[in-house]
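This document starts with one chain, in the form predicted alone, laid out as C-alpha cells.
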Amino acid sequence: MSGEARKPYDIDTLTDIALRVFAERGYDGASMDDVARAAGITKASIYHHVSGKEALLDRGLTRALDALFAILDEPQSLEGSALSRLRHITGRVAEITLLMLPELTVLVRVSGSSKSERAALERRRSFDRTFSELIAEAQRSGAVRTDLDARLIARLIFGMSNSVVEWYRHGSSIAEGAVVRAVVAIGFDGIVRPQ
C-alpha cells in the first residue's frame, strides 16, 4: 500500500466483511486470516475490536434474528386476519432475505457447533413456532387447509424462502421484488392456474 491511507474500520463494518467471507467459505472453513485479507487489514487489528472469530459470528447472526423478529412487531403482522399476517411476514422475510444476503446466508447454514451457532437455533425455532401458530389460527379460521400440519407448513414455505440463499445474488438478471412475490405466490397461491 504505497503511502496510500488505509481505511478506518469499526465493528461493523469488520462485521460485514466476516459475513460475506463466512457466507462464501462457511463459517467453519473460514479463518481470521480470510477475514483479514479480505479487509485489507492485520488479523492483529481485527482483534482490537472482536475477541474473536465467534464474536463476529455471533453478532451477524443476531443482526439476521433481530431483522427477522422485527418482522413479527410490524402493524401487518399483528393487525388483520391470519391469512393476510401470513402473506405479510413470508413476503417480509424473502425481502429482508434478499437485504441482509450475507447474514441470512450464515444463518441458514449454521450447524450449531458453537455457542453462539445454538443460540440462533433457538431463536430462530422460537421464530418458527411463532408462524406455524399463524398457520394454526389461520387452518382454525378457515383460511388454510387443515389436511396439512402446520410447522409442515412452516417449514416448506421457509425452507423456499431460505433456498434463495443459495442462488441469488445482486445484481441477478432476476429482481428482488419478483423473488419475493414468487416466494408468496407459490406458497399461498400455488402455481396451478385456477379452473
Second form
Protein chains: 2
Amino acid sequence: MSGEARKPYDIDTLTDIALRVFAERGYDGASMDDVARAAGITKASIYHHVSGKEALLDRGLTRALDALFAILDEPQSLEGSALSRLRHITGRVAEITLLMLPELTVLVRVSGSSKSERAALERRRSFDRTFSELIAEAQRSGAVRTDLDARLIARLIFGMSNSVVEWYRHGSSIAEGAVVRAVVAIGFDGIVRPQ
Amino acid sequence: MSGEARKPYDIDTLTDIALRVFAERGYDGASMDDVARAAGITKASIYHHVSGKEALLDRGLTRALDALFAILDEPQSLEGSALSRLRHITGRVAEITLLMLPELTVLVRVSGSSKSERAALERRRSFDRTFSELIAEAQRSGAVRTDLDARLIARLIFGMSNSVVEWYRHGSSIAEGAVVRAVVAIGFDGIVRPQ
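Having seen the form predicted alone, can you show the form predicted in complex with another copy of the chain?
The next block holds the full complex; its first chain is the one shown before.
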C-alpha cells in the first residue's frame, strides 16, 4: 500500500483504532480486516505490531482496568468516611467511563469467551467487590441504608454508570460533567426532592 | 431427523429458544444453525415456521416492547401524582426485565443494524420519551429535583434497570423482588440514609 509509509503506527495508536472498531461492531463481529481498513494499513502491517485481535482487546481491557484500579489509590478513595470515599469512587468511575469510552465500552460488553476476557472479568469482579465491601462498611457506620444488599447496590450503581457507554457520544448536548454529577446524585441521593 | 416428529414446535416456542440463543451468543454471533441445534430440529423445519433470523428477532423485540407499553396503560401509570406514576412505571419496567429476561436482553443490546432493530429502537425511544416527559411533569410539580435534566434521569434510571440483563440469572441468591425494590429505591430515594 503506497500510503503506508506516511502512517507510522505504533501499538498504542493501533489499539485506539481497534477499540473504536470493537466498540462500534462488537468484538466478536469485528475482524482484523475491519481494523486494518479503519487504520488505513494492511493486515500484514498490523501483525507486525501485534499478534492478533485478542492481543488488541487485551490491551484495551488492561487500559480500562488499570484506570479503574488507579482510582482506588487516590487520596479521596482512601481517606475520609466510607460514604465520602464511595461518592468519590462512583464519580471517578463515571468520569473514566466517559474519558475512556471505547475502552470501557469493550470492558462493559466483555462476554468471557476468551482467556483475556475471563481475566478481565475477574479483575472487574475484584474491583466491584472492593466497592461493595466499602458499601457494607458505610452501612455498618449508619451512613447508607441497610434494607438493600451491598452487592446489589454495587451492581446497580455500576450498572447505571456503565449504561452511559450505550448512549453517550462526545459532543452531545449533555455535558460530561452533568452525566458524572447525575450518576452520583441519583445513586446516593435519589431524584425525589426532600420536602 | 428421526426424533423430529416428537417435537411439534410452534412459532412461539421457537421464538423462546431463539431468544435464549441470541441472549447467550449475541444476535450477530448466533446463526440459524445454533437455533436449530438448540431446538433439536433441522434448519429446514425452522424455515417452515419463520422466514429467518431477523423474523425471530423481530418477534422477540415486539414481545418486549408490547410488554413495556402495556405498563403505560395500567391504572397506576395513569392515576395519581406524577411521582407515584413514575415509581410504578420504574418498578414494573424492572419486573418485566426480570420476567422476560431473554426478550429484554435482546432489546437492550439492539444495535440498529437491521430494519427490525431500527423500528424497535424507535419504539423504545418513544417509551423513554413518555417517561422523561413524566419526570419533567414531576419536576414542575416540585416532587422531583430540578438540578438534573429529565432526559438524563430517564436514561440513567433505565440504564440501571437494563443493567440487570447483564448479571441477573434466575435462581440466583438475590430474589427478583429485591432487585425490583432496589432499582426503585436507589433511583428515587438514593442509598444515603436520611439523618
